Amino acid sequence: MAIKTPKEIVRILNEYIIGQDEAKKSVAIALYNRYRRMQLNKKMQKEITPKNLLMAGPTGVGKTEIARRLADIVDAPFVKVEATKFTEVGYVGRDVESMVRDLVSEAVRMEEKDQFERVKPQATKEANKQLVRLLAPGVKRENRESQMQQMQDMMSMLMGGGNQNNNDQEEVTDEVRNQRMDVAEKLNKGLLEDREVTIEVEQAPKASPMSDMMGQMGMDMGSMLNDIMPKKKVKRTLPVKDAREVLIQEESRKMVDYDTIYQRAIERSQNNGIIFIDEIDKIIAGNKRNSGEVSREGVQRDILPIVEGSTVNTKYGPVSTDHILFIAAGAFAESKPSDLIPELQGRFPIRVELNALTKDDFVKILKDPQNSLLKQYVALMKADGIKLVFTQEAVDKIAEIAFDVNQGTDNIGARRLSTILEKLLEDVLYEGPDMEMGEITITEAYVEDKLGDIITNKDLTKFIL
């Protein structure tokens, strides 16, 4: 876990999500509770449970953006799930115990990609040496000898002894020799990198409904099977820097040791995990939306014991969610906190209010983030040839478009930006790519023009924005 202070947590979401102070600051001190945790003797971890919290806000003000952005901060696995996904034990549905599953396959995930940077020195020195033999071929051996070879690798492979080395097939003469020599002076200096070549790599397994059942019983019955059935081969013909790649991530699978990343992954997830519960006050029970549907208040008690802490099983072993944070958010439009069941509330003792958006405030979003909207169409602009410039006063207008329009419709939060955006700058948008280098000034007066039928026409505001 890469370590931050609460400060320091709070000076990094400041860079991405504007306003919204105090989530910030409750999200950071949960997180650095992890790393005070960590630092005690072996029986006070064990007591110290996480402050999970619970974040009531409209759609659109940065709950998913606060979560997702903590996660990326300290390198933490990370999975947002939608509460109205789940159904109560015995319906047709995804069943609660399936967020931890996704947990640690992104943990997985995250440990393999780790590891195969350790690695990726040799992997790539492993996959040039292949490259060079396929560029520059001896001659193949098809006798007796041969055969007998290939009939002991094969049954080699069935009984569990994996792939043999079958180079001793193919005569490398003086002249194939020199040939490879100059082949591998080239690919160094990067002379081959858009020479087309064919290689064979292992198909990818397919996806079952068997399998995924089995998934959710903890169970990878596909992994079962690979293990004992030799792995099929498929050809494909890509430019060199292409094929590289594909060869390095074989040869990095050879080289790490995948029980090794399965229980870091398992451990990364028990004391790093953060799972992201939104629209959580959809399941209140009494909600009208959810009349008539399936018990709703059902499906709260199937996560009660999730959040307090259990183990689920897994393919790759058992986790326990003692130690996993849990962020709930919902709009509580129609309901509030208080209503979720009692067992539930107490699960989530940290409460944030998010605050709707101001004009202010989506100026701010508009021009401040690292990522903000503006800068993304300037960069895409950029790829055309042409500089895009938004004057202040066409920000100004932009913003108080935004504002006005979710005042009059459902608000959406910042999430009403993009759709303006996208409305405001369609025709540079589809003339951009024909259009000679240059520059393009978005004013106010051109906001107004594209913009103000639209504003004015409450019906067309609906469907367009």
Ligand SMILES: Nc1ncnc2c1ncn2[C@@H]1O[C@H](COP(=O)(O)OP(=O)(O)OP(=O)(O)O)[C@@H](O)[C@H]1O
Second form
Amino acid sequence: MAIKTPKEIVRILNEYIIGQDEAKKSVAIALYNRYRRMQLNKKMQKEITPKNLLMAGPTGVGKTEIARRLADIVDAPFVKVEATKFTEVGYVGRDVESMVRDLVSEAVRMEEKDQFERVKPQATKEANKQLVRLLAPGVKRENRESQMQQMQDMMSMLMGGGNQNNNDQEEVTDEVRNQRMDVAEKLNKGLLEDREVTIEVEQAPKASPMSDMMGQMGMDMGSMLNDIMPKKKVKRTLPVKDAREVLIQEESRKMVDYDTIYQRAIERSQNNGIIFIDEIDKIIAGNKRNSGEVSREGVQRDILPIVEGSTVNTKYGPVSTDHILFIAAGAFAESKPSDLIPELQGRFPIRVELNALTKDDFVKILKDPQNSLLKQYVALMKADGIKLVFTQEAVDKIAEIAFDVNQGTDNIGARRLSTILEKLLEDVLYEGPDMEMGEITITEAYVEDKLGDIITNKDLTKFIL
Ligand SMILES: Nc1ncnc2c1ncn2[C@@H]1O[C@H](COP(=O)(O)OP(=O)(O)OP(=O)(O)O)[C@@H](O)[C@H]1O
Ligand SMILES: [Mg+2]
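Form predicted on its own done, so how does the form predicted together with the named molecule look?
The complete assembly is shown below, putting the previous chain first.
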């Protein structure tokens, strides 16, 4: 596992998120503490529970964005959930324990990926063998040699050797053998990658509300169904290069041990798992007289045992939440963290405030992040063969307008940049494909021309930007 130091984590976050240094630092420390804890002896490990983190700050300043980036940074099971999606136990909707089940599913996916990586050379070999057989099929046997043969086939099918059975019906003549050698060689040289081949694949069992419910009761609906029902096979015709991937997956599945995967996934969730609860302020009951609010506090009360540490049944087995790290975030526009029920507040000892963004921040947000808004538009226009350029003055102007509009109307943080850019570039996006120009430069004058009328008229501003 690649361990990232707090500074390294912050450095990666810096590539995407402007400012908010306090939040980045706290998050980085919390993550690294997980690694520190794992270095200790078991007894000490048990004692040290994670210091959960609560991020508060105005809307549109990077709380959710930090969470999204964390998912890529941490080499640990990570899920992000919205508190608003949950309903109190007994009501229709997602129960809070589903966040732990999601976490374990994520851990299973990670563990599976690791194990698949391990068996990849063998699985690839098997897949290639199958491709050879599919590309140079044997000669179909016309009539059964004897009843005895049929009996044997039947027996082997009953014993679970169904797959081989198909091949048994094919005769591998010398000619076929030669063909196969030829195909194998071409395949090896990568000459057949685009050739189409029809493969039979098992259809994944569909997730259903029923299986979700069974999962809640700790039952493994998936494997129960698998045990009861014959697997449904579907035929798919694919180019060799894609078929190989599918076959590798199938072969890998046969080669790995799922009991081990599940067990390790549970351990991984328990020791390294991170659950990000977004929009936690939305489960604060604002006005007690409103009866609908009661169930919001119910959600808080339901979340409490999970954050405090309890055992949740999942289809992979029971999971203890004692050492799962929880990070919560909310805008707290009409409330404060102290409006959360006291027990829950206590479970989030580390508090970080995210700051409102300045005009300078906006300039940086437009330009600097790896996937910055301006870079996105430049890339989009490139699809039309147009080079889109923004002058520095234009960028400053856009940032200034965004800041002013935020002050004058609702402050929606960096989200304002998107609405403004979309309006600003409307004509360019519309005309783009028909334009003869190879390059378009957005100047300060262009920005003023396009947006000037709108920002001087407050009603228009509210409506459009
Ligand atoms: N500090 C920042 N650096 C870079 N981009 C940012 C920053 N803050 C916000 N953004 C951009 O603005 C958009 C909204 O940000 P985000 O979703 O993080 O808001 P939030 O703080 O979660 O707000 P809310 O409380 O409304 O959920 C995102 O697309 C994000 O890319
Ligand atoms: Mg958010």
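If you superpose the two forms and keep the largest set of C-alpha atoms that fall within 1.5 Å, you have the rigid core. For clarity, every value in this text was computed on a predicted model and none was experimentally measured. Numbering follows the first chain given and starts at 1.
Participant: Verify the C-alpha shift of D72 between the two forms: is it 2 Å or more after superposing the core?
Facilitator: Comparing forms between the two forms, the D72 CA shifts at least 2 Å.
Participant: Once the two forms are fit on the core, has Q376 moved its CA by at least 2 Å between the two forms?
Facilitator: Yes.
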